[in-house]
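The form predicted on its own is given below as one chain in structure tokens.
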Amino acid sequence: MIQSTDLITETAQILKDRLESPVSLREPLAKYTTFGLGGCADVFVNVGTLVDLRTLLAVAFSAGVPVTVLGDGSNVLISDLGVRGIVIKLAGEFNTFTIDGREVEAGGSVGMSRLIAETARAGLAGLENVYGVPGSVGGCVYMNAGTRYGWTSDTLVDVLVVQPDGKESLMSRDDLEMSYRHSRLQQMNPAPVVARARFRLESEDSSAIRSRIAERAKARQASQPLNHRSCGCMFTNPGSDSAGRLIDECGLKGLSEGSVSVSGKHANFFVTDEGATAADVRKLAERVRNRVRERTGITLDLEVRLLGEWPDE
């Protein structure tokens, strides 16, 4: 718990003196995102190595400065008051990646679909089975990103995570208890931040991996507004059932408030315009619910993570 301006101002000055990574005050957020909605971190760090996130994570820990990862955007919502205490973002090291065989280790901070195309080239198959989920490495693990193809665990092999009080561990893909859109790191409060993360794959001609990507790319223009501001699907899937199909079949698509709006195209999708807050976005999606809960007795669960400081909470 954060008690004072004065503590955020001196834990940021500590972490100026003891990183090599920049560190910023009041840094808006919403450019980080693909809403582009949302306030301003307190404190603000692009960490580049694994050495200043240990060193942060430890002086945060020992300050009781909450810290939240931000990955690549996706999947997130960020209220308009933003985000007390550290934001992070990982950078530097953490955006390469290594193969080796028909094993590849990444940064957290490596785009899955760069990570994707990368592998693809190399002729190795089985990331390509999440084509279409934005975000990055980390951000995949610790949701258990998947598509209908397939599912990030299915291909992990572990992962090196840095603990809140700034030790490292290494998680293997069982102790991760993976499963739909869910991972233990989900319930583990802090969360450790994933630094790195190992897949193993399978060798095959790299011209019939990049026809599969292809076809996805094609079906997905088709079935996604991706020509508008969203951070990906908004709600879970109930069970076997769709999130979208509830949310079409209640007669919700165009439904808006202020400049957010229901797609279109694909129902579980909320895109911006301008003059958007996160706010909107928030009251949207508790609209929705509503109605569908009132339609068919089922309550769906947010997919999106709300990050920050929200007035009734």
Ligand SMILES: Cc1cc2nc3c(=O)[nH]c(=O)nc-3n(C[C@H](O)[C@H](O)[C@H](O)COP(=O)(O)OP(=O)(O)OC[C@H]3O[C@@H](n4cnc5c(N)ncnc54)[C@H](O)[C@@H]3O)c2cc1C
Second form
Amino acid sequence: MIQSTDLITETAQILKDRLESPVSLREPLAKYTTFGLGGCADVFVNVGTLVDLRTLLAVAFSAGVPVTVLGDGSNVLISDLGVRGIVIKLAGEFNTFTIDGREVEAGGSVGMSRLIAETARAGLAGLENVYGVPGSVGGCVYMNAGTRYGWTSDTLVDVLVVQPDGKESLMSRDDLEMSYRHSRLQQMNPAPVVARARFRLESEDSSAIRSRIAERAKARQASQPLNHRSCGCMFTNPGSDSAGRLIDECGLKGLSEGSVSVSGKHANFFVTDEGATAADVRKLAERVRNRVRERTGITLDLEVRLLGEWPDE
Ligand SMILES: Cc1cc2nc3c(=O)[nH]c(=O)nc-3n(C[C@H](O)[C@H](O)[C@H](O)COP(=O)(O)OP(=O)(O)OC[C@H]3O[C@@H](n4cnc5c(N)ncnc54)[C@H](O)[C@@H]3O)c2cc1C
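Rather than the form predicted on its own that you just supplied, could I have the structure of the form predicted together with this ligand?
And the full complex, kicking off with our chain again.
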């Protein structure tokens, strides 16, 4: 839905009047993503409190202005045309966590790597199975991020969400219907915002947890192009096969479009150089998808989430 400029400006003014959180206009979003790509948000708010989050969503809902949530931007491709409406990023009180016995409650913007380090230090195991995922707690719940060792859902108990109309509710892990790289939040449009998540972990000697983390860090360094900008894996694995293996088998490592190429180190990573655009990433994804389909009959699905206004939609 195209929003009128007047409506956006008027809504931004209401938010400036009613929120303590900073509100900006025409905010460039590339810097909030690991790809480093994408245009501007009409309105951008770093939301620092639950009260502000509830107010913002209620105001946007009644004005009919869409709200898009950004976590750590490690699994999104933002259009070069940017995002219409309001983009929010959680901050402030959403960036804190508490540990109570084996239970950990973390705000939606807490970095998963920080949480893993702190819980390991406290002798709590479980979250290290998603070690290496560079996202926030909210983004990891939304994506059910995971690795070969485990998924976010394994230790999740429930999440506090704020619904699009500004009301809070609690969703249990079962409510979220989590499976490989999937949670029910992905089907909800507009989706609620994950404000907090509660995890239940196991007690274990902290040096044992840390040594697992160190091993996994080494394996990642060896197999992933971590010194390039990317969003991790572009495609989900089809069934029990590996998207990276299929792309490699089709001889597509090094294939490029503009300044975006299929990594020579890990075929499911697209890496970008100076001058890359989001449009190039999409074109390259389409070419890879077509070549894999022609050669193997398998259609790969994007893991990365497309955000914003795309010319073909
Ligand atoms: C180098 C690299 C390695 C990676 N390795 C892995 C891996 O091993 N396994 C894996 O699963 N992923 C991996 N990823 C992808 C990514 O880190 C995960 O998908 C992560 O969960 C995304 O979290 P984020 O906070 O960055 O979310 P974003 O990328 O900002 O957002 C992703 C989606 O979640 C939604 N979202 C974000 N925050 C919230 C919230 N608070 N409430 C509601 N919705 C929200 C967004 O709207 C968007 O649709 C990798 C990425 C990189 C760059």
